[in-house]
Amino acid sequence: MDGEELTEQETALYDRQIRVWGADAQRRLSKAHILVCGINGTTAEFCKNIVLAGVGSLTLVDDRVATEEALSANFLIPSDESVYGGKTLTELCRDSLKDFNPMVRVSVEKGDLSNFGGEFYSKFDVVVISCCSLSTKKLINEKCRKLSKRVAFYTVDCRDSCGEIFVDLQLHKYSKQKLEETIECQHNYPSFEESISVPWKALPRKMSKLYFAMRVIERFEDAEQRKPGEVSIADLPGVLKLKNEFCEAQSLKESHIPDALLERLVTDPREFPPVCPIIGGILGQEVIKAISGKGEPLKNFFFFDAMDGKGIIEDLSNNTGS
């Protein structure tokens, strides 16, 4: 992302960001290339805030058709059925994003992400997946890591009104203010699977109840062969078992996974719309941050419930939490 200056055109146009956070951390985001896979309400939200904040490309893949469904959370997407009848999620958000922001390349690319190869994700400098499978969110995660050049990698998923958020820079190193000082720091961050695979007993007892009730549902989905937010309240008997297996071989009370909150995963997998400009909007702050090297980045989930409004961030880096 060094190179060349920024224009005098785009020097005009984010004119106000760059009083915000200085030339050269815009001119790092104009020389960024993003890969978003899996189009949702929150994603559509992450890509708006980052198209306006001026990225220098971000290419989108989801081979979805767009149906009347996808309208209750995905403000890009035309009301109008003859419109979007019979186009995919990614080229009716492509066409949206270009009016936001003339400045920024947004493209399409085809195809089932699982079978593209570490050239492909070589091509960019953050990856952000939604809408995928717990073996693919490994995968991908995995294929980024093992490339010679560093690609901050995020998975974002919103169900019912939470949400969540993974992050993984590897060793990634910042500057941040304290009082007139700018101190240089770094975090070194795990994979997704190796955040996951710390033993619930070793975790803090005051961590996020989303946090497991999120793995059991994804664990589920896994064993059943289920696309994500493809379950109902019909599933709910299935989940409380694996939920109960899972303390058992975890050695966690069952109590610390409420049933109620399973309930409401299951009841209703789709994403709450309030939700996804939350969820969406600190995701972009997020990769912002990791691309520009400014500002402490969370390390490494952030979890978000409508139902009380708080945003928790949780570092499973070790067998602490945060």
Contents of the next structure:
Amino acid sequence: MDGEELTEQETALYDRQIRVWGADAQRRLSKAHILVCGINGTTAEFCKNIVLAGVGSLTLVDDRVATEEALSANFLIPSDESVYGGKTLTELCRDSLKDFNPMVRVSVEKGDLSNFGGEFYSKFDVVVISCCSLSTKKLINEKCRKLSKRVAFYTVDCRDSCGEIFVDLQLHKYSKQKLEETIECQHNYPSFEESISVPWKALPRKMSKLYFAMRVIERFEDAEQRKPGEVSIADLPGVLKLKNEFCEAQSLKESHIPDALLERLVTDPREFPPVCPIIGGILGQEVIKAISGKGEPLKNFFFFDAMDGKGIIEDLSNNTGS
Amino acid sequence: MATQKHSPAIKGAKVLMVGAGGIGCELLKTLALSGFQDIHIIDMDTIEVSNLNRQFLFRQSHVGQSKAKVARDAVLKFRPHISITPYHANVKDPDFNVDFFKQFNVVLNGLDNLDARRHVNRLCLAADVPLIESGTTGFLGQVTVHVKGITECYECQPKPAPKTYPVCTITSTPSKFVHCIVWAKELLFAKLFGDKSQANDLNVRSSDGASSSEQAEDVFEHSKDEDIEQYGRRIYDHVFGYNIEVALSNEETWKNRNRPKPIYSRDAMPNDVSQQNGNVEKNGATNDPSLVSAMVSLGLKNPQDVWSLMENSRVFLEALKLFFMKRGKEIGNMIFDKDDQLAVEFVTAAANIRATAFGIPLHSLFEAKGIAGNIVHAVATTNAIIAGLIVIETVKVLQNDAKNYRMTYCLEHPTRKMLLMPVEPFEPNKSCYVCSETPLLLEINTNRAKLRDIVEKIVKNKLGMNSPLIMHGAALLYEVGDDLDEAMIKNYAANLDKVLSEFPSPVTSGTMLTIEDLQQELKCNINIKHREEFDEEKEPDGMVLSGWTQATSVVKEDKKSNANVGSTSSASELETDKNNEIETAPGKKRKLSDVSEADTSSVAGDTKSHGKFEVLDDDDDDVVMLNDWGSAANKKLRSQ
Ligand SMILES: [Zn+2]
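Having gone through the form predicted alone, I am curious about the other one (the form predicted in complex with its partner chain); can you provide its structure?
Then the entire complex follows, led off by the chain already shown.
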């Protein structure tokens, strides 16, 4: 690193975590700029984690105005309507997050993320998006990949008691400890579009079912021009029909995507609160790994379902070369 | 799994949280968001600066205040209509008795020490309240469910003994930096600044037996008219020079080892350097003895730097001088404390000088502080994940969904693609002395050991009882309590010093003692077996407790129970995957020390063979290793 030392204040505050990832990683963190688009319980957890970790800055994008429903899994929003009334989710979260760690700059950016140009995204080292459509995910991912600077890209979604994280670090070099030695490694990541284009037939038989279910719902919302999460039990027949079409086109047995799972995901698309800290925690750790270049980051999907309690990594890339 | 389905169970539940630290803050927040309405929380600690990087309910302005109370206030800001009852108290207080525990539907532990965990485990068993236990260190964590009669209790598998080092490794043949730290902290620091009446093995015995240890004792005495600089150099030369020369004279020791090099202050630090040493005036402005620092007077700034031998020598002499000049009153009754800057500086310097003599790599003050204080690595993310998993198990427990109880490991490196790995809980261990009534076996020399030895080494240290009562048949040998009259107290005190075989009804081979803790409502029987000799190094207590064997079981990762409701993680229920069976054999237990020592990365990778790995929580002061280990190391050192 460039030898800039941590201040006494930083050393005292971050003492316990420096013991986990080292002073070098802490310095890198303090220079990292993070963008989070889409505020919900899961991204609120993520924001808390990286603000506590001591990143350089955090920028929030989401123009939605706070409603009572938004409070349900989000502890960053005060419950008093006279406080939250009329304010956007991002403004409210910013005010709470600033308090967590005065050394982190937290700010709000207004606007629609699909309208932001590459220049906007190039200001960040990490971009995390949530609550957005399939086409927006692809679009932002492509914008980030076109930049001359490498930007780490993540999507995160949580429905009912299930969560999904997608990671694109492009070409990522990192070091990891193996016994006494530190070894240098690298991973080559596919884009979101490339990953979800891998034919289902080619995927391992034990692939997490949640992967397929999330693709069906995502496609359903996109086709029906719904906002993310804007589904209900009334949509189940349509979703099941789409599933069958998918399975046929991809030559996948229909039983591979259980109807019961799809039913759960459309019945209550809201986040089950205890799942938020789990997904937000894993995402926080991954972003810290990506920024510090220390430790093997997950490649390239993560799934959690509270129903069976497993937190699983799936690698959806054609190129096995990593 | 969505919230509404659980509403009745969650809303009606009365929950006790023990601990408002790293896991506690996350857990209280997650419980509140999940709809819990009646939460009680016990924590005796106050907030410190080093908590703020993860205990996000606390702010700089709260430093010094009760964790339980501040946590409550912070959570009420986003959930004002729920009831949170804080207790700024020790969970071991007698007020928190079995009746207190009985009022709760479930108890959730976010503790940081073995002692309190065992205590809560026993109260939960006595009150028949389910317990969810958790712990984290660095990126590793675990959540376990303990329901009486259904799953194992927290103590069904013996906890690994705190790590100790053989005495001679510390006094004569250190090979790792930690050995030098133990020497600097437990021997040198204790000798110079601690209780003089405590036995101390600082002086190496030379080959001719008695040697000059009589006169060596005087070396450490500081006479009032002696120049403090002079005194410091005398100590320096004695411990880093003379003592090593003495050790070198034991030729046998060095046959297969590298010979150390004695270091004298005149070589490490020429006189002209020491002239500039110590600008005590830089400390002059502060009247607070706790802020005195050798680094400040020497202009050393970065605690991450590794000092040279000369710098270490200067810090050593400067710190010694500052103790005598600024903190003279404390000398004679100090105990090493990782939050005492000057003590950490002294121990770092002394350990580094010793490391130099033995050819061991030097370490920074930051690193040395971590080793000396057994500071546990802690990050917010792991605590958050663990808190989420605790709430998921809590909901199952409240719904009596026993077939879906899981213990879950949070790993740093994936094992069979999993970062979060659930396994079925173990069944209760039939030979567990805590949750079954199986007697223990104690081998002891009944002609030499006193009742005191059993009380201290077994009843308190091993069985973790606070207020024990010891019976031999109908005869009460010993008891602790507020309501004893003077005659009884006298009688019990006399009993403590009696040799076992000399009691009116002798305690000897074949005797069964009954030990009971009235607060924990725990009773267990110990069969006594006389044994003449014990190995000083391997059996430092001079007695061996056994009969508390580990359960052997096969855990299967379950995939059938959720299949019909759309579980997501496996493609085909019909497939059987042999790899999914995790075999646990005795002796495969993950050790606490393995996990908490530097190389955390290797741990997660091999949980395939795990039974269970004990993980520490993140807190600051009373980590299992700290207290237990410190005193155990001492005892072991003293036993020679
Ligand atoms: Zn037990």
